[in-house]
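Heads up, the chain below is alone and in the form predicted alone; it's given as structure tokens.
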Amino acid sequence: MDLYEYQARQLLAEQGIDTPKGIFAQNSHEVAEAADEIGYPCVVKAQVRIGHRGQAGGVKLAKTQDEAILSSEQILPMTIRGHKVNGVLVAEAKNVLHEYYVSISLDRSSRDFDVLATANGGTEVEEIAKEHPESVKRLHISALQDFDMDAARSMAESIGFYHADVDQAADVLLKMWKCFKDNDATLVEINPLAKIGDSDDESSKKLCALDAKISLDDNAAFRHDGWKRFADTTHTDMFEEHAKEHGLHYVHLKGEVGVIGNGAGLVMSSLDAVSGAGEEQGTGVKPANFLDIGGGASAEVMSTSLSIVLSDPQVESVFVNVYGSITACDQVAQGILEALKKLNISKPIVVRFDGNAAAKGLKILEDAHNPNIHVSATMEEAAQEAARLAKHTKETTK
């Protein structure tokens, strides 16, 4: 799950790192209201979970309340890189000395996190590694390992923190990682960390937060409950809110072929695959869905499934691959045939079985009768069925 700004900076609050002053607003007259709360000059701020705003005229400063009211009036309606803008964030503007770049992840390909930093910060951070990699400061951290004071201050001086304090510098570093480990975060990024203050007065001089970006890891969600507060209600996807109540997991993608598997790895080869299959048919018939049923599925889950799936007015066929090992197929026959029964449909399914109970599943299906239910013996063929049948659907219904 990705948070807006806002969101990623109330989660930097609260392990006690210095952000802006913000208020999110959805119109112009709370943005007004907003600005005056904040004072002048104050930035209006697109929000969308998505970098790069600024270079796409997202961000805007506004020296008063009807400069404010202009901007926030042109980010609203605005979309960045096929983001639609979910609101503003109205924020106190500082005045910066240096900014930095800063950011805690997890490395899947080396299973452990990653702590990165340069003094280089702001925009295009991704062409100053390019560029100058040698700016760029890394440590990586082992899943049993801390990471403590002593290596905060020791990252904080590579870095070369030159304009900050080296020890405001660590805490901030030591006090992401908190935030990274409590949230189940699988990113904490803040770019830029910034000096900001008077630049002829020291005591003025402090680090903080003028941009956050945090992702957290989704299947955490049942140990936080304070995550409820970053439903993004505005960009609901019904088809997916349905399949989470039902614990399945399910992505809504655009196409006409719905796509059931078990197993997260065989169902993006099955997504592969009917992709392929519409590229070599040249009807560019694409998947409608990504759905695992998990293992040990019964004829009630694929049932639910299906229903699901099917709800979907774009698609025009479904692909059913599964490989039975604790998801016996001759259950999976049985929601099938139960499905069918209840959506009294007439939209052609294709089924891949292998494996446990996949004889008696087929056998089932087979006595069945449905003029509805095709059964293809690898899943090569089983895509470039169901591709055919949902253009054939497709053209058909017209």
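What you see is a predicted model, and the numbers here were worked out from it, not measured in a lab. Numbering follows the first chain given and starts at 1. Take the two forms, find the largest set of C-alpha atoms that superpose within 1.5 Å, and that set is the rigid core. Compared with the form predicted in complex with ligand GDP:
Once the rigid core is used as the reference frame, the Cα position of Val136 differs between the two forms by less than 2 Å.
Once both forms are overlaid on the rigid core, the distance between the two CA positions of Asp367 between the two forms is 2 angstroms or more. Once the rigid core is overlaid between the two forms, Ser105 does not reach a Cα shift of 2 Å, moving by less than that.
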The other form holds:
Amino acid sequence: MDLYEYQARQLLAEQGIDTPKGIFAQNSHEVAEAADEIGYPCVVKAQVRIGHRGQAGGVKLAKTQDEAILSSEQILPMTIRGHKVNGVLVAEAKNVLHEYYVSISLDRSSRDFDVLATANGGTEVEEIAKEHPESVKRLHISALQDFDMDAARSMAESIGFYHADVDQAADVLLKMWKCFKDNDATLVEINPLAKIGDSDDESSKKLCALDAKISLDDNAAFRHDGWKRFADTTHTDMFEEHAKEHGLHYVHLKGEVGVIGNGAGLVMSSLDAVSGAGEEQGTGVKPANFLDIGGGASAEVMSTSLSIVLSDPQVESVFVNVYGSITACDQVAQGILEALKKLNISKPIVVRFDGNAAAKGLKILEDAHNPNIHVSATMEEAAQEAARLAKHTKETTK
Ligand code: GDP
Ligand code: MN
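Same protein, the form predicted in complex with ligand GDP this time rather than the form predicted alone?
Full complex below, order starting with the chain above.
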């Protein structure tokens, strides 16, 4: 899960990393209040899970309340490279003397952690790194060892924190590492890590995180109360929330055919098959969702999956595509029947089984003699049938 900047700053602040005061706001009234509280000048920053907001016009300086409101009116309706802006962060504007870049990330290939740092931070960091790769310093932290003050100091020295003292930079690096570990992150990036203050007053100068990007490892959510405090209340999809509560991998789409399968690859190709069938039949019928029941799914998982998919009123038919491996098709068949018993299902369910216990599963379905259950021999046939039935149900129940 990628955090918004305002949430990432919160995690850095919890470790004692200096970050300017900021308030999250979602409309011009909230922006006006926030800006008065922060004081002027302030920066109004798009909260969106993508970088390079500055270059896209998503970061603006405001010297008065009117300017802050005007900036937010420009930023709030923006979509930055496909990401809808979720709100703005109104933050204290700082006098920037220099911009560094520092990040800690999980390196899956070497099974350790990468610390990257350069004295040429800021919005052009990628371009400068390409032209001057030698200016970017990299250090590995072994998963079995720790990153200590000595390592952090030598890192800070090697990248030349010439505007700040090395001790302060090493302190920030160590706190970033603690933030990374404590939160089960896969990325903690600060760009810019800015040297701020008054250029004539040495004692006013310090390092401060003006922007932060943090990604958390979804597999560790259970250790952090499901990261409820970062739940995105503005863009939540009811069905996706419900599926998440049951630990299911579900993505809500816009079509009419519910799709349930085991394994992401199989579900993806089932979506393609449904779209293809809708196109071929000239109806434009499309998949309503992606739902992967995963490996070793029980009858209960299947039954829950069906109830979630069918709770979407857009769904006119369901395509269940299971290639039995650890997941046995007879279990899936039991789950379908359980769901049919529990829910008052009037929509057709097209089933295609193959692999482990496929024959047994089909026999269970056959013996149930339920007119809403349709069986197809191949994935293509099943997709065609599900698309056809979706169109039919829609027309007959209108
Ligand atoms: P990004 O473009 O998404 O990486 O957004 P940033 O938060 O990094 O902002 C882009 C740039 O705006 C930074 O590199 C800074 O140069 C500038 N910026 C952001 N906050 C401040 C601030 O408080 N004071 C000043 N002077 N510049 C800022
Ligand atoms: Mn940035």
